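Read the single chain below, which is given as C-alpha cells and is the form predicted alone.
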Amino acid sequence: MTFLEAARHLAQRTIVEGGTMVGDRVRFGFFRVLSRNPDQQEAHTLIQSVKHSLEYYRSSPEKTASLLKQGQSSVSQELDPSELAAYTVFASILFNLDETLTRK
C-alpha cells in the first residue's frame, strides 16, 4: 500500500507540475524517477499506457474510487479523479521498472 500511495503522490505532482500534455507529463514523471529523459520508444509506450488508463478510469468511476481510496493520505479534491488514477498507474509502472529498482 505504501508504494501505491507514493505512486499517487508522484501522480499528483506530475499533473500539477508536469504541464498539460500527456507527453510532457510522461517526461516529467520519468525524469523524476530515473533522472533521465525517456527515449522515443519508452515515451511512446508510456503515453499510450496513460491514454489507455485514462479511458479505462473515465469509464469506470467505481474502479477509480477504489484505487484512490487506498492508503492513509488524503486525495486532492482539486484534481480530476480519473486523471489522478491514470497517472497513479503510470507512476506505479515507473516505480516497478528494473532500472528504478537497481538504480545506484
The other form holds:
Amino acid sequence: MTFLEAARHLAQRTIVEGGTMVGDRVRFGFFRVLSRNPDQQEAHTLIQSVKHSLEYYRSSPEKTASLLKQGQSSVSQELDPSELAAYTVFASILFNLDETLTRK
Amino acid sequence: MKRLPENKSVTNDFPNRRIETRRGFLGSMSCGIAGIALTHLIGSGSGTHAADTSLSGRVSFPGRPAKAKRVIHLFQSGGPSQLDLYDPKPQLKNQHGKELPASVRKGQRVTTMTSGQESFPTASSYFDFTRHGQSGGEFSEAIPHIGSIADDICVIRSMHTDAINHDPAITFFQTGFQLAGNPSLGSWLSYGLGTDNEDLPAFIAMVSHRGGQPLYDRLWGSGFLPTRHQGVKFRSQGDPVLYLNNPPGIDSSLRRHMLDQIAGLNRQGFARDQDPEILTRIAQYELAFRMQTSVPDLTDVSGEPESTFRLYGEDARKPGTFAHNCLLARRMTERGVRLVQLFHRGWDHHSGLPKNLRARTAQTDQASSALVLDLKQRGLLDDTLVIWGGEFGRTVYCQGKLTPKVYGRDHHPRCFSVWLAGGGIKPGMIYGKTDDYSYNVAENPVSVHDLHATILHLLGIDHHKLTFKFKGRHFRLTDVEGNVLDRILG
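Form predicted together with the partner chain structure, per the form predicted alone context:
Shown next: the complete complex, the earlier chain at its head.
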C-alpha cells in the first residue's frame, strides 16, 4: 500500500512539475526514479502505456476513485483524477523495474 | 522433455558468454540445466510472455529412471529425541541415574550447555515402546499414529551429523554444508529437474509452531544458483503470499498490461547488461501473476471432505498448524510442486522432555501419518518421497534435573533417527543400529551426505553429476562425499 501511495505522489509531481506533454512527463518521472533519461524505445513504450492507462481510467470513474482512495495521505483536488490514476500506474511500473530495484 | 547428450555431464560451463560486470560474471556461470532453459529465454526475448514457460525445462538424466518425482520433507526443527521416539533402549531402565560410562562417551565433545555438569547421569526413556505392523518395528507410545504406518516407512536409526548446534546442523541438513551460502536441497531440485507446475513455485517452505529455535529464509535459499530456484515461504497466517491481490482500481487486464510493459523494459535492460538475474525477475513477476489464481485455489481447503479432517485431525482446519501444512503439502504435491518443506519448531528439549515431547507429538503424530496414508490412498506415495526428521538427536545423559519423569537431553550429533516413505524406499524396514546407550552408531552409519545422495538417486539424479561451478570448482549438494543407501531402496 505504501508503494502504491508513493507511486501516486510521484504521479502528482510528474503532472505538476513535468510539463504538459506526455513525452516530457515520462522523461521527468523516469529521471526522478532512475537518474538517467530514457532512450527512445523506453520513452515510446512508456508514452504508449500512459495513453493506455489514461483511456482505462477515463472509461471507469469507479476504478479511478478506488485506486486514488488507497493510502492515508490526501489527494490533490486540483488534478484530473483519471490523469492522476494513469500516472500512478506509470510510476508503479517505474518502481518495479529491475534497474530501479537492483543496485549495479 | 529435453534430453542431454550421453557424454555431457550436467554442469554449467558455457564458455562463450559475455563477462562485463561482477554480477554478469557470476551470472555468466549460471547455465547448466538452468542454462538450457536460459538459452531458450534469451532466444525468446521478442515474444511477450514466452520467457515464462521455458523455465520448466526438465532435463532427464540418461539411464537413471526416477522412482520419485517429488519430495515432502517434514523437518522437525530443534532435534527430536531418538531415545524417546524411534530408538528403544529398554535395558537402560536399570541404568537410570547411573553415570554414563566413559567407554561410551570416549571423551567426545559435548555442548557448553552441559560441559560444566559434574556428572552425566543416564536418563532412560519415560516412554514405553510397542511393536507395530507385520514388520514389527518398535515405536514410542508418544507416536501411535506413526507407529500405525510402520509397514509403510523405513526408519533409519543410524543417522549422524557433523554439527552439534542448531544453525550449522540445520544448514548442513539443508545444503550439505555447515556454512551458509550454498543452495538448499529444494533449490538443487528446482535447478536440476525444473518444475511440473508453471503456476506455482517448484520449492515451497512452510513453518509451524511459534517458539523454539529461529529459522531463517536462507535455509530455503538458492545460494549461488540463480535466485529463481529459491524456496518460496508461505506465511502461516493471513494471506499465505503477501500482496498477491491486485489493489482496488487495478483489474487483471491492467495488471497484465503493466507486467508486459515492465517485462519489455526489463528485457531492454537485459539486452544492455546481460545480467541473467533480470530474466529471473521477469520470470518471477510472471509466476506471481499466475499465482494470483493458483494460490487461492491451492490454499482453499473448504472443499475438502470431512474424511480429510478425520484423517489429519481437527487442527488441519486451522491455518498455521502442522496438520494444516501437511494437508497443504498434499495439495501442493497433487499440483506437482517439486519439494514441499515443512518446518515444525520446538523439538529442542533440554529440560522437561517428557512433557514437552508430548506437546510436539500431539501436534505432529497424527498429521505425519495421515499425510503418508493420504498419499497412499491417492496413488501418490509411489512417486512421492516423504522424509521425517530433525537436524540431530539428543543425549542419553541427562541435562539438568533428573527424576523418573523429569529429565532433559542435550544436542547429540553422533546418532539420531529419521524415517522415509514412498518414492522408491523399501517399506516396513528399520535400518542401522546404535550402541546400548543410543550414543554411537553401531551398525550401518548414515551421514547427511549419504541421505542426500539417496534422495537425489531416487529422483533419478546421480549426485556426482548435478554440479554448479562456483569459486572455481564444481559444487555439489553432497560436497565430496555421499554414498547411495542401496539397502533401503525398494
